[in-house]
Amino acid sequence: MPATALQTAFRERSTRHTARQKQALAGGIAAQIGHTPLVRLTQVTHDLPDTVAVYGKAEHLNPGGSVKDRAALGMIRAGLASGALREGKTLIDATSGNTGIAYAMLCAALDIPVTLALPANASPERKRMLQAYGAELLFTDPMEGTDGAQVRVKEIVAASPDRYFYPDQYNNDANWQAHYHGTAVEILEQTGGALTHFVAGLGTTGTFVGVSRRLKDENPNIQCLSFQPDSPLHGLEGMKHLPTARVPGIYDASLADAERHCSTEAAIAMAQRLAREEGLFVGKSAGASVATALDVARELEKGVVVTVLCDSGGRYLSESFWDQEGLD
């Protein structure tokens, strides 16, 4: 049966749309994600012996300002490849902010509508960034954290399954695979194989799972240490206190050689120090990463410790801790 003029026009439009997306993925903003510097910390490590080095993987220098750019790109690529994300569908997911910003940035470039559910207490900077990219925002109960945002998204998708592409970052293997094939490989190359310890916090757990799994595959002697907030009521956006939260489906606890905890106060104090002593303007979760990595490094006589500078400090500027002195 011959195609109607309307059907032909639709196919041509769809073909053009797909071609633009391929161009955007190959040469647009998506092509700038990854290959971030590995920065040696030289001031906050003054109490360490010369035989111990601590590095931060500068993920805050990704175009979307966080490590979540990698996972968002991986999940969008997987959705496009499988056909689950196609023209006419809206990407929807729950987020604490960073993955949402990455989704919104990439979807703007790919001409994909995006709807995001996030706790109402997300920082004003994150909300404004999401709005700047054109995302539709659904605010959920701050007391329920990202768990509440996930419940809201699942309800919406269940009511209109054909309307949405739901990557579900907490249960999507493309999340951790982005770090397995990208972040971990870069760390191994940048340390010249000298890496002895990797430290990362747990949120969706994608960074820790993906990097640790690749490091263990390459060298089982590398120690991989996870950390999480030290209490359910914490101020580390994007991180989970797993005993009291919904555990992500992609989490693999067997990858951790040890587990640590970090207080919000220690994270804030370190974020201050990183800005004022190292010239690294990063957020509280990055402060927690470095504070925990230093705790690990102080137990060593020799080693190379790498952690993740998760996001930029610019999305926390409205918080008063930047004006305070001597939190540590």
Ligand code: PMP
Second form
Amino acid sequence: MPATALQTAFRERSTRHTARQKQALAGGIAAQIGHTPLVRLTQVTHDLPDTVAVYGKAEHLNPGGSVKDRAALGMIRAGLASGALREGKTLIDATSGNTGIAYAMLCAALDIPVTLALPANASPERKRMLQAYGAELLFTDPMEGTDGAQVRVKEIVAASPDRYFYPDQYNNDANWQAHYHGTAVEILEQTGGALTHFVAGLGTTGTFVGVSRRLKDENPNIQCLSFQPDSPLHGLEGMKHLPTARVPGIYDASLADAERHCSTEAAIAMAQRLAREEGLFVGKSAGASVATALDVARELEKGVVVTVLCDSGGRYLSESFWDQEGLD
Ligand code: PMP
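Next block: the form predicted in complex with the named molecule, after the form predicted on its own:
Then the entire complex follows, led off by the chain already shown.
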């Protein structure tokens, strides 16, 4: 049966759309995600012996400014490959901000409409950035954190399932797989087999789960340590206090050789020191990561400790701690 004019037009549009997305994935901003530098910390480590080195994986240098570029790209690629994300669908998800910025950046480049639910207390910089990329925003109760944003998204998707592509980063294997196939391989290459310890905080848990799973597959002797904020009411955007939060489906506690905690104060003090002493302008969870990595490093006589500089300090410019005298 010959195709109607409408069918032909639709097919042409679909093909053009796919070609543009393919081009954007292969050559546009998406192709610049990952392959971040591994930076040795040389100043905040002054009390450590020469035999112990601490490195930060500079994820804030991803084009969207955070580690979440990798997960967002992985989930969008998986959605396009499976057909779950196709012409006419809007991408929707709950996000504390960084995944949303990554989705918004990629969806702009790929011409995909995007709706994001986030707690109303997310930083003004994040909200402005999302709007700059053209995303539609839904603000949820700050007291409910990202859990409240997830509930809101689930309600919307349940009401019109055909309208949306809902990656659900807390339960999407493509989230941790982006780190299994990307971040972990880069860290192994960049440390040339010398890596002894990996330290990462838990949000969706994708970074910790993906990197640790790969490191353990390659060398079970590498110690993988997770950390969480030390209290339910913390100021570490993007991180979860698991005992009082909804535990992400992708989380695998068995990967952790030890679990640590970090206070918001220690995280902020370290973020300030990283800017002033190392010239690394990174956010609070990066501060928490380095503070925890240093705690681990201080217990060692010899070792190579790697942690993650999760996002850029530019996300927190409106916060007052940058102006304060040395906090530590
Ligand atoms: N730090 C920040 C600032 C984040 O936004 C996130 C993501 N929620 C994380 C750390 C934790 O990363 P993950 O989701 O991979 O656990």
